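Here's a solo chain for you in structure tokens, the form predicted alone.
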Amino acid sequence: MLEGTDVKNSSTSLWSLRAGERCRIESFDDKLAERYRIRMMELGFHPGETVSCVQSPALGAPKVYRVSNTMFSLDDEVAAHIVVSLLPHE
């Protein structure tokens, strides 16, 4: 656990985040290719990052979150599949 943090004791998917929470991702579920995860570890989404989620929109569509200064918009397809911590609010 990193120090200075007060994670809640629950673990849920990066999907489920509503706009303004901020998580650490712990791993990916084992449902998520191979390919798609390499691929967000290329863009940042990687095991003890910080991500907030930045919009969340009505009706399923894509949510956008922030990795480092970069902004993201992902669907249920690949964000239900990345297993998350989420952090108390700054």
Given for the second form:
Amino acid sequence: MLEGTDVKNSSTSLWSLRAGERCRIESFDDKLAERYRIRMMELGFHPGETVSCVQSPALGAPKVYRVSNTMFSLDDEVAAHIVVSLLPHE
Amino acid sequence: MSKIVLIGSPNSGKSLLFNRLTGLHQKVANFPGITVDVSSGSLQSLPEITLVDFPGTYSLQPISGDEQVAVKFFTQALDDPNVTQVLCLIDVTRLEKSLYFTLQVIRESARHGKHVTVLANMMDVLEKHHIQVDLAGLSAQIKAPVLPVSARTGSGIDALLARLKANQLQPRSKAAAALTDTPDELLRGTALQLARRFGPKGDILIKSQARLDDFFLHTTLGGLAFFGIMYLLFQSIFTWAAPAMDAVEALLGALSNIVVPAIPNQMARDFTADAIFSGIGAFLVFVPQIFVLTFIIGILEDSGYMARAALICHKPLRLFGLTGKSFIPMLSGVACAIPGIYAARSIDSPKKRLLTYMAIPLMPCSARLPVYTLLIAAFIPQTTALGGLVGMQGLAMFLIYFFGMACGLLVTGLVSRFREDHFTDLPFVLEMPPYRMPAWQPLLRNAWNRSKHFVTKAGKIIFGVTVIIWVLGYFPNGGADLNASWLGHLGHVVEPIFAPLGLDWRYGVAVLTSFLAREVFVGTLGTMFGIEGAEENMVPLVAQIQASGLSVGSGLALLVFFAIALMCVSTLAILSREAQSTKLAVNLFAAYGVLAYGLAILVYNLAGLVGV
Ligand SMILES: Nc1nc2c(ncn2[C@@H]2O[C@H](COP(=O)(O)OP(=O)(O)O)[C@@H](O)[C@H]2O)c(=O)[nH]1
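Give me the form predicted in complex with the partner chain now, not the form predicted alone.
Every chain and every other molecule in the complex is listed next, the one we just looked at coming first.
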């Protein structure tokens, strides 16, 4: 979903990350309701924050992301609407 | 009476701390949002103070109906003059997750002049990794005391109690007044800066955790592990619960043999034997199952596996409007609906929890098994197809099980599409707790408490229903002949309802009594046909039913009826308690009753058309 839409070239969605990749959160797209945006920020998914994808299980199951010391599992309902830019491997 | 409010985000260790401070053992589980109730208990060392435990929330800005309730309770508590202090619990290893919430709590408490103490929990984890955090610096910035504690090891608890005592002497807090006018956006910015400055620097997540996830979330290995664990769950019901259920039966039987003959009065004797021992016994045999299932589900939650299982099942269940968190409650419903309904508490989205409640009663529970066994033995020929590969009776059993589950998913799939109700819905955002060794004692205690809750809450209603059924069956002729009793008459009255299924009044009576527990159908039908002990040995009853000239269509109709109808008083009682809605229980009962009856008529007539 939502890959390569109207965002900048290097940007992609959090959902498109594969296990082992890191990114920086740029913004949220308009399709994510305001209250979910706020909640994601409360959980640590702030613009500017570094997030890595720890697991991307097969068959479209929710992926596991790490923000600082917490792991969250997100579904594409949310992750597809978080705009990120990929970071080089550590 | 002074009260202290304990608040914190899910998984910050609130239940464990609450248990430690009050000595009351509340559920401790490793799955977000487990505390739905507001529970309270007096402090062990300061009995004049009551600690009130609030549902875990990530924020004071609610995004679902549930959270709204929690936040409303919190603001009400702040208005309560008896509430003198607020304890805000945060997981110090994940400061960035909790600080915004903490600032909100400090602001609201300051507005109401209540003392706030911030508790930095899980200090033991930081110590183990030799990571320092500057709690004094943080405290100065947020203008509230921050105390290091560990709910697990108990360190810091004495200092906390001393602080609470000191605060009690000073009724109104003057601290943190600086925050009172800060708007949310500013608070969020501040929280972020504070987290960057004071958050623990270092890697707390251990490599072994990641390796466990590599295994448990692996496409093939993880899938195999998933099925293995679910298989064990079921196996354990048979290996642990079944003997306990037999033991309960044997115990009640033995007790009944001692007590009953000692009663001089004939009627009192019959009442004790039939209503107390047999009736209540039919209900008590389910207690071991509820205990074992609750215990095992607790292990899954506390070990951290539950969140992984939810992740694995999420995608397929989403098709039917459910979430991955619906899986375990529904699976448990295949053994017994009650622990499933209890387990559904952990579903944070109110909409998906409601849908899960709808699906659970359609799961083929173990009380249906004796009914299915009887009906299949009586109506499905013992022939095989495909050269002996497929036995018709086995196939029928499989199909009726599958039918129940499919109906459950169909119902939720349909309802979720017709109910657009966004405020109660939440997207799938699940904190993945680290894998941990479960804490056995609280789990056992929790299983015990749930069983007790079941016995006390459902027991009263069951007892009432048992007495009614007994009276109807006993009078006016002293239990000599069930056919001539009031219940028998009632059977004749309801006969027109069952006539379109080709069933006579005796089946009507058996269906009426099966409200107690579905399996009671077998025993009652036995009595109606003059056979004692049909529960243990169905063969004579099967022969009688076959000889009575009932058509296969009627048998199939009954099977379908039992697969759908929600005739289980215990389930209805617990459902209306847990969902806090008698309306839901009544509506589901009516809707599934109509659906069951409609489908049964359909099946009967279809069978007539094809001539079986
Ligand atoms: N190491 C450690 N673990 C803790 C501590 N407090 C709680 N836990 C664990 O964290 C998990 C979540 O705790 P729980 O009390 O259920 O959190 P709640 O969701 O806030 O009620 C449980 O597995 C606890 O055993 C602590 O101080 N140290």
